[in-house]
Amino acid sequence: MTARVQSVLNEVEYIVGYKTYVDLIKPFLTHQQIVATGMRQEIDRCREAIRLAAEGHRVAVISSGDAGVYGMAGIIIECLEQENLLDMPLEIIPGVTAASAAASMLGAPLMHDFAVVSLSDLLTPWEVIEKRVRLAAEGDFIFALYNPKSNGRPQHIETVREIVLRYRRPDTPVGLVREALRGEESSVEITTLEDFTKHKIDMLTTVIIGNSQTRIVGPYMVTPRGYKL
């Protein structure tokens, strides 16, 4: 936790967030009042946070990873716009997104151009996601896949595998990192494009698919940047 994050947590009166994320920071909380809600209640959380802030309270809305990468920053700004409160003071503190966290545990797979794609189709039509995957595969981008598999959509990750196999070798390295940088709960596997869907993958897994240059160097997954050694 950065010094700025700790400072903000100490200053605020209210912490607003998804229950699971609030639980992760409870060891760092003291006097703050908690407003926690479940999944798919993001708009409700934002509106409650803005209501409390408009009353003069100091409020922190928390996200996992980086608030500006699939996090709460965008929806907070949109809700402020809707309430005609864009002049309200707002600070967005950057964090470590899952792609960076997972990459650090694999070695250095993101050393060249990469695409981050969420496979959740709750807010984005699957046809759009599929097109983005295809174009990124054709462009030889490294992939970082978020929300790769759930009980409700077990086949999306298989479709991604089939698409990428049209453009890459079956032995292309793929890294699977579950609960990246969350202590003893974290796990790391390096496998191949051909076989990676045979491994356990769920919503807590970040999948990193290498590009045509990615290789295994000892225990590490590395995409060369292009330096002449």
The other form holds:
2 protein chains.
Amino acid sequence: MTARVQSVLNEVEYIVGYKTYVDLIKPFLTHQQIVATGMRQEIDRCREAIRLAAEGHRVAVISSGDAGVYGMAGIIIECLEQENLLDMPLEIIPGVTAASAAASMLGAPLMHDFAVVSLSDLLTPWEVIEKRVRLAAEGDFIFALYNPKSNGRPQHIETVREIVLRYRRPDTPVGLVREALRGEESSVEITTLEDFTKHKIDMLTTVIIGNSQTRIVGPYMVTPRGYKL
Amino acid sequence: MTARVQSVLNEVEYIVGYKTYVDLIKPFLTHQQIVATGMRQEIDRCREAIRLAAEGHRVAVISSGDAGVYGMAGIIIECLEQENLLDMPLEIIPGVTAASAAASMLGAPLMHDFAVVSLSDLLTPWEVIEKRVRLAAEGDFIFALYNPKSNGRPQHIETVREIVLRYRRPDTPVGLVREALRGEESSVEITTLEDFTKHKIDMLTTVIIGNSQTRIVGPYMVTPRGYKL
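Moving on from the form predicted alone, please list the structure of the form predicted in complex with a further copy of the same chain.
So here's everything in the complex, that chain up top.
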């Protein structure tokens, strides 16, 4: 959590968010009223936040990670547009996205160009996702995969593994981070492209697949930037 | 700056970093001794930090943005390896990377899959960079370009524009953010793929090129996630 988020949380009257995320910040709240909604109720959340703000209240809508990376920032703006309220004051506060959080627990896998891809096909056709995986694999991008096991489609991550194996060695390092930076809830594993899908991967996991240069250095996964030491 | 960084800065005896970045955090420092070095002295900085830590001091090495994204995290680990000190305690604290910071000032351009690419060819052959740009353009990835004008090579960004124009409309939104989230130093422009290289772009600029769905919504640049409103 950034210092800016801490100070804004103190200034607002209402906190609007997905229940699980609201629970995570409850220790930091004092006077604020909470509007917590369930999973996939993003649009309802935005409408409620905008209604409260239009009444003159100061409102914070929260996301996990960075609200600007697959988060609530976009849908808030789209809701404001639909309600002809684009002139409403809005501050988007960036955060630490899951790729950064996971990378910090693995070592330094993101020292070179990387592609962030969500494997959730709820809002994106799988063909588009698969094409992106193929092109990023060919380009030797490091991958940060979000939502690696989506909604009853456990085979997607296997398909990703097969595609990337066409371009990279089976022993390419892969990092699996569950609930990155959530204290004792967090777990970290470093494995290989060959084997990573045998490990536990779920919606709370961020998967980082190394590029052709990524290597294991002691307990760390590192993609060299290219400095001559 | 995250709350974790604030508390660690308070705990350490030494701050090691590039002079410009040390200057940015001076307002937050009290008792710490400062070791500031010049540009491109990354390896010297690491060696000095490791020397101080090996003497038993608590040392923080700082990066701008996220130390884990093209930052100091990787080279620290590589220096530890070279000096046979991989068992030295090391905490990598993630931050808000430039892509996230720039996105927050533009609206919500990173609501979909994106590629982070550095155009600096100091440590990476230009052919590799150009290939990545072509593949990410074909994959309809949003781009976050770091170091868009590198070291006396102003034509790189023109080449990127030409490549992406093969795959995307000339009016694709492009956001230019200089010194993201550095208060009055910051500047933001939203322009188009056709025109963006006519604007001021330098090493302190982050360039975000939209995908085929990105659009301008009032004062914002937004890539729709795909929700039905």
